[in-house]
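As a starting point, one isolated chain is supplied in structure tokens, in the form predicted on its own.
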Amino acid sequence: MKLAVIGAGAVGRSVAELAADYGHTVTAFADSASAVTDADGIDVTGTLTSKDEQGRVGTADPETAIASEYDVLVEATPTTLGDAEPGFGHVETALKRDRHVVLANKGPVAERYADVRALERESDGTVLFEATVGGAMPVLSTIDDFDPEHISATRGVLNGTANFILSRMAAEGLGYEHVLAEAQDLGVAEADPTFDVEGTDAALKCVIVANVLAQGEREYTLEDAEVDGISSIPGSALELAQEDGRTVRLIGEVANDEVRVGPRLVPETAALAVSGTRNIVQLETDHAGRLNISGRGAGGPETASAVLADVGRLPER
């Protein structure tokens, strides 16, 4: 497949790295200020040092990628809530030229799901978004598998930054902004961690999984889920805890026809005590009883391969 990375953040990079080893060529590249085009394939060490060097990954404008030929456009810009521009435009555009997408945006999908599905009953193209919820676990493409008919609740640990606080916070005994500050250094949380923190994050992934469970019957959207973060918790709640063999993580759930995002209390020993930046999905299926899939649920080649699977299950242009 002929691929359109928009994006050159960690995923959008890790994408053009290592699309060759699954057997597509990146033809398109784009950051927010520039793109290369080469209908044969771009030079993406080259493409990648210009990025580093000079900021910029070409000289062209960045809607060239997008206008220009290719199969899939892969959508890795920075998630953005709301209208989900410009991520959704970009989806748009592709959709109208017949063209697949693959997301690695979660805006899109967790904003403006239903308008998405209408663009592609439209559209020769298909959408795909594992990459979307959960980085590299297999998230979505089991839901397909077993039916979204036959899965009656999920929930789960959807954030490495939230998860590394807690973890930290109940193994040291350290405060929530000490813990915060030592996982600024470590590249773990970012500058500003609201996004993480306060469960925006994770609610945006649980939506994403409510609007495939929903199969059409409703739209879920962030204002749809109640959510609350980790930075009102005191350390003295995780050593309570402790005292009676539990611990605290943010566990997010749709089931019910809700979402909801939130501390809770959960065993040690439980499977949802996942440790550092491990996530765990739980599904709740009809038939085969609980399945529990945990892994990286971020970092440019985890989310990365997820992308590329994708691009995988789609049909030959």
Given for the second form:
Amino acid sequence: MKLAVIGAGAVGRSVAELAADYGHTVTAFADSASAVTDADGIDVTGTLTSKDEQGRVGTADPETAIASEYDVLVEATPTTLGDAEPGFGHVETALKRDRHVVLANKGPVAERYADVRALERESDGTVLFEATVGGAMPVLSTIDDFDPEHISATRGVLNGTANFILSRMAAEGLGYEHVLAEAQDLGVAEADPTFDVEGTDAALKCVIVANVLAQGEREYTLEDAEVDGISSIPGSALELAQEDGRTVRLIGEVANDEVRVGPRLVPETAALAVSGTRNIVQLETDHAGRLNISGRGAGGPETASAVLADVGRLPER
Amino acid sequence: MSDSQDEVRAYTIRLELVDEPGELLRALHPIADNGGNLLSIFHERGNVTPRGHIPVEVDLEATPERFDTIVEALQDENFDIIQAGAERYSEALTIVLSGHLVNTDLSDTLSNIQEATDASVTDLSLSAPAGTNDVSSARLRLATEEGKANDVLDAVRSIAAEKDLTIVEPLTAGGSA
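Having seen the form predicted on its own, can you show the form predicted in complex with the partner chain?
Full complex below, order starting with the chain above.
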């Protein structure tokens, strides 16, 4: 398929780099300031070099990428809240042109799920968004396979940064600020870690899962989630948890029409107590007990592999 | 949804002991030897029953399977078991509270929790590495009636919010991980 990749951050770049490996062609690539298009396939290596050296992928207006000929629009611009723009606008344009859309950007399906589904109903295109929840882990496709009807609850560790901080605090007996600084040095945490440590990122993923499980009966947005972060957890809390054979994890839960994210006590030996940047999602199924899906929940190639798996699931145009 | 056979629960056993030296210790052996975790022992020495026995109330934690073994072991030793089971407290909840616990009057916090709910605080551990004027943490074990865990957590949440304390909750129902 022909892909238009919008967004040239870690995920967009990896999608461009790996597309050929999955038998697809990148015909358009845009960052926030520029675009490059070629109906026969752009020069991915040259484009990424240009991005590294000049800070832009090409010379054309970014809109030309969205307006070009492609089968699938890969939306990998940064997640925005509220109106979810500009990502939502890109989804709208592509669907109105009857193109498929694969999202890595959480905004449109976390904040405007009903709008996205309404646009999809009017379109010949399909929207898939596996990459928005848990990076490389096949969470949404597993829910789809089991049928949301037969899944009563999900819970999990959905933010690698927060999990890294909590596991390091517990393992080394260090304070939050100390471990955060270390995580920033390692590139595990961003300079502004708010999104990760205050639970927003995990909550967006849970909201997306809640939307999928609700099957249109109810729409969830970030406002519907009860969210607590980890920045006020002192080392002494982890120490007391440990004495009792437990540990603290930032857990997102979707159950009984509620979305909650917050620090929770879990047994140290529990499947949920993953360490480092690893993520895990547990699905409670009606007829098959509990299902654990664990793996890398973030990262360029990891998330790109979920994007490209979605591309593979799309019907031919 | 959880593996309830592996889950440790809080139980209360009421016994009536013959007033002889060593009886209390003899009654505790079957509990400890069979994997029960003693939480508290209330030995009502001044409250002798009409038969001249001394009532003892033992709170303990065990898995349901181990609890059955404990009750059998006590019966084998011919103890009078007045009540055994999870009627009063069948769910144990562990939470961690962090913040300025001491400055916000920890004992007031605990009594607020016990007053606002039917839960009883069966265990408390405090860690204040930077002194009691700084941020500290407390691990509480609460025993509550079956099915009341969510009500208890709701109440604890609002008490914690009032005093600006951070609460680390256990997973909600079905989430024994």
